[in-house]
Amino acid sequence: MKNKLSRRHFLSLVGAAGGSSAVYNTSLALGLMQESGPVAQLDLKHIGRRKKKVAVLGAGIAGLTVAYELERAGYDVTVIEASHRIGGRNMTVRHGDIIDEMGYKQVCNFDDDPEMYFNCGPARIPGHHRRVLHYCKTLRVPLQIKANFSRPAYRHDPERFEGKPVTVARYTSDSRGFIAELLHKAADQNAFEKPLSTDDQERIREYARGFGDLNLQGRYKGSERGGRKSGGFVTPAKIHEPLDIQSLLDSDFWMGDGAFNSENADWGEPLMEIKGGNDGIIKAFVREIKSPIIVNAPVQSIELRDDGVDIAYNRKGKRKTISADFVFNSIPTHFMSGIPNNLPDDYRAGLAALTPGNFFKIGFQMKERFWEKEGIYGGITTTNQRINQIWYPSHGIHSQKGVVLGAYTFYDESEFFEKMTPDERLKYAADCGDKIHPEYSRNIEAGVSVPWGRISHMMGCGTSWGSGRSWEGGDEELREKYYKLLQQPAGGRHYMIGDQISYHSSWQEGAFGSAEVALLDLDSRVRAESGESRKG
């Protein structure tokens, strides 16, 4: 008796082989679809003469959003920021900027050129991150397309293919060709829990042929998608022989970003970036916000009262206080246990249940755009070396110089680099780059490293629930227990915000979303005081 394969299980196999884009297109072929929802309309009630004072703790994306929206609605707003700079983890560095790392003070020594910049935090904006795009449009922040995926870029495994980099095009085309061949055969077998109809089978066979560039017999014999070996213009095209499937499987191509970095929902193209650096949205908020933004002012205590909140902070060595009707707090949750407060016990337990993530980046200014000679214009090379990724700039094509992301690591690999001095990090990353591009290290003119786990007033990037470190958000039981509680204002006065209070930690969209939820809740409470209710 043949093994049975349900539609759901079939789609899961397609996802394992081809990522989210493959699942989407297969679902489309079977008549299944999903759609995301629109951005909420804030339409906050203007409070008129009933002045209400709001303290915003933290001048990152969430805090600036709250300040911007409440100021427009007539609130008296003050923003208090612990760091010397505004923007939180949205940080773009240029000539002369400081990397405020604990133990090391780096100064960016790129050329004094507006095109020589490095996005240390957010570096790409997906098209479905509608809140980010809404504010870019509202604040007139210019955008440009960012190439996140480049077929001429490389996948590099030092243990396979003689340690030589292989183009993403060959890796992708050959692996999908083999998988598509299997899918084509599986559809022919008709061994399903609920048998696919004849039309379903033909649709899947057609999809498999297109997905893997199979021949009419459903076999993979190589593809021009993997790049031509030679010819194709004035002489006949010759294509590469397929890579050995066993070598592909033995490599770590299937793990992490290597196979599917263009399929991840947040990486699927087209992606965008802000012209001149992603801190452009921070600058736009600052231009619009008239309320005071006090920097170099770490919070020292938070005291809830029945009719408001008292905030103490340090400014130039002096303790200052501010009393507000409401507070919106984007301080990293792992700092809250060290800040005296009288928040409810269960609320504090929820804050303590969140664990900070740990990301690391390096930026190199290159004196020559050598990668363009290899046909690489934007996109990412992935490698099994500790640097993990190399990003190529999408802007400034055919200029003399460019800034390359020379490492992007997470968790354990980030800790590996944190133990080094800044100079040691740059040297290590340069050596890794030489194994992919022979011209790499000799083109490096300047570099900076950004270990978010060691950046003052941050000590982390993103959060997960519980002690484990997971891309999926960690312990779902803890999230179930505390997430909705943390979305509510403690004592009706204290709102916790930031990407940490979202399902999309480490992305700006999560920060905007958390601010939206908190603002809508406050607006409902203010309207209720005057006997109104929100519509919709």
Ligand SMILES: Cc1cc2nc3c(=O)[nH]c(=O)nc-3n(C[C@H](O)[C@H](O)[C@H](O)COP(=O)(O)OP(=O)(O)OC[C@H]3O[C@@H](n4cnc5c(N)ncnc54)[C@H](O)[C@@H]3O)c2cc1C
Second form
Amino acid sequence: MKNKLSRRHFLSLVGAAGGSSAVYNTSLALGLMQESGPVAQLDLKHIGRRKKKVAVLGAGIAGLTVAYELERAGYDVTVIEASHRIGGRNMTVRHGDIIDEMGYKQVCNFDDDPEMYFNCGPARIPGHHRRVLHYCKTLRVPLQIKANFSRPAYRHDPERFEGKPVTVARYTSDSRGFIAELLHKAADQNAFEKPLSTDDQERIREYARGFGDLNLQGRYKGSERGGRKSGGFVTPAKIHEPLDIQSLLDSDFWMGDGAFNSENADWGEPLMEIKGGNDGIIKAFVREIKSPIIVNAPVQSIELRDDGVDIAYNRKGKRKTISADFVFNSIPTHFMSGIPNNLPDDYRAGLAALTPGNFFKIGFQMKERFWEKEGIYGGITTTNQRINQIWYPSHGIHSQKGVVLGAYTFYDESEFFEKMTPDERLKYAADCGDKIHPEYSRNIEAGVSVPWGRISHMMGCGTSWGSGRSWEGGDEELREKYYKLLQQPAGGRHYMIGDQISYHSSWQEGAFGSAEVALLDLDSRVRAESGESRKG
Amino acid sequence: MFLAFAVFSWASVFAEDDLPVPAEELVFCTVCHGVQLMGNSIIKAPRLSGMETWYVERQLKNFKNVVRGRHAEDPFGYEMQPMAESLSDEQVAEAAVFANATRSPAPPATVIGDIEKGKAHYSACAACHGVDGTGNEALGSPDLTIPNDWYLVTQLMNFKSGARGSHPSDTYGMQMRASAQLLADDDAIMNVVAYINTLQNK
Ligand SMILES: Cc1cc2nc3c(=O)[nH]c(=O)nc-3n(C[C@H](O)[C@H](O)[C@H](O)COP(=O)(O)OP(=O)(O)OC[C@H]3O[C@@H](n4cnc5c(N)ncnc54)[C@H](O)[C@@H]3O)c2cc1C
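If the structure you just shared is the form predicted alone, then what does the corresponding form predicted together with the named molecule look like?
All chains and molecules follow, beginning with the one already shown.
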């Protein structure tokens, strides 16, 4: 039981959004894809007066990218979006915004203040997500550094250390001290499969001393790295006694020690976020795109014909149809089984093989930034209570109020929260917070909960092949069978896009990447029609 | 037990332009139950196209009053239950009329079983659900040819185990619960559903 719990938490902590990067694609058959360094030049052929019609289904990151690029290349674009809002899973809520949870519509009750916002979806952008950053730069979307990892934040296990939170600094430092001692001893005894030279033995001992801050004898006696107990500036420094090793080993963070979080490929410090809320990229797209984006218009059917494709959608109580030459479809694949279409059977089987995940977040507006009094400025506390995490804002330091993330969960924990009413969720998360910060719940002024598995027109985040967690990569056989098929246009006209068609589901980079693949394919076809070919 | 992927074949019914359009407050029903409430096997929300108004209304009220859908062993009922909570009585009535008006092709058969054996079992069902499976309003028993076959399987299992039909106010559910005991095991359930698949509309 104990071990099972640890593993679950390890996965949720290390995995969180998009750990599927662990299976980074080495075999992308598309020779044009450049997956690192500067972003590939799309260089779409401008089709001039031979205008072609394109329907884009869904106005999330993938759909908006396609609309933006094709409009600039002369295509006649229409975007059809089911929801009342544009942005899809890229959603930031502020005062008065609707959270369209089916069955429990919520209205965000934060103060009417632009600094009081909550990123319900994307929150982190690492420097190697070249496509995200390319569009932020091109569209002049300002970024700032977001602290993801914080040493003064906490690890909290209600069953260890008397249920008191332990700072990340102390927890990490003591864990490393312990491991470093073992390594030092192994080097002393030359206890390796192949004995080391005396020089190499000493090199390893030195590394171990550096790694764990051991004394010259290779013993760990506590370290300033764990934070000082007192003093250090005008009085002598006192350091903490090392934590009890057995309790460290028993605690759920042993495996999932937050120390490793920032070593996850997509969480490497420093991370970034968009100033004023991560929907800044959506606002920029909306500002730039002149083509119609029709909201409140759920797609009703997709019919491929020899010479085009017909899309039916509902709008203001009426059923409408548009005909296009090409369609770019970012509708979550799990809805495609409920939308009539004549896509080829194997293609539909591929869509049906993708399973949605169910990320869940809570945001609280706090009337005072009490965490700053504890020396915490941004970053994450992890707990093995069901809320998993508490995030502190990186913006608005020393202002009066702030919005804290009060829960971020996946799979079983998300289901646990989904079954509650919104009020019950907030109450539950507030109680968890009190176990970590004594001032937590009395500072809560307002709160929202966002169960992505219950949000209308979304019902999920983090697709995987077959069943299982998105960051575990899913069933490789299913991916093998269908992934490349879904990257190809059905009937030469229907492109499936979205982070769901990538190796980075639940990361915007995957959504941008899927759009890029589809656009490059379309461009090759359009050029081929006029006897050209793509360079590159 | 089930065919791997149930996929719908294109049917001209979707091209008709007089198909009913849901009122704004009922659009979310189609998010799970699909366009024209055609059903979605991934979300496990059954087909409701053309379902009897009286039966839909009764189920929505049961969900709303927590007579159905809050049993610990009824995960899919649990998905649906909160969806009815926020509906007013007028919206319940409106939803039932909408469901009845929707049109979609018969769902594909995905359940495999022994049709002959199923036919024998079905003789016990016909008294209430009719020889052709289309139900009997006077007895309160619904048309079994409307929902997807995988849904009929979960319902029969739920009735048998008591996950559905054991709430003291669920008069109709209790009748069906008693009848489900006639099906000895999972095989019997698969067989009878395989037979229902051969009945009209399917
Ligand atoms: C909790 C959470 C945390 C995340 N954290 C990060 C992060 O830190 N960094 C990061 O980069 N990414 C993160 N992501 C992932 C990021 O949000 C997604 O990768 C990205 O927004 C997906 O864009 P998309 O265009 O592929 O799909 P979506 O945004 O899902 O777009 C699909 C669109 O289709 C619409 N639609 C649905 N049905 C229909 C229909 N019938 N007709 C018409 N339209 C329809 C939907 O309303 C939606 O607008 C996170 C996501 C979540 C939920």
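Under this definition, the rigid core comprises the largest set of C-alpha atoms superposing within 1.5 Å between the forms. Numbering follows the first chain given and starts at 1. It should be emphasised that the depicted structure is a prediction, and the values quoted were computed from it without experimental measurement.
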| property | result |
| --- | --- |
| Rigid-core frame, C-alpha of A297, shift of 2 angstroms or more between the two forms | no |
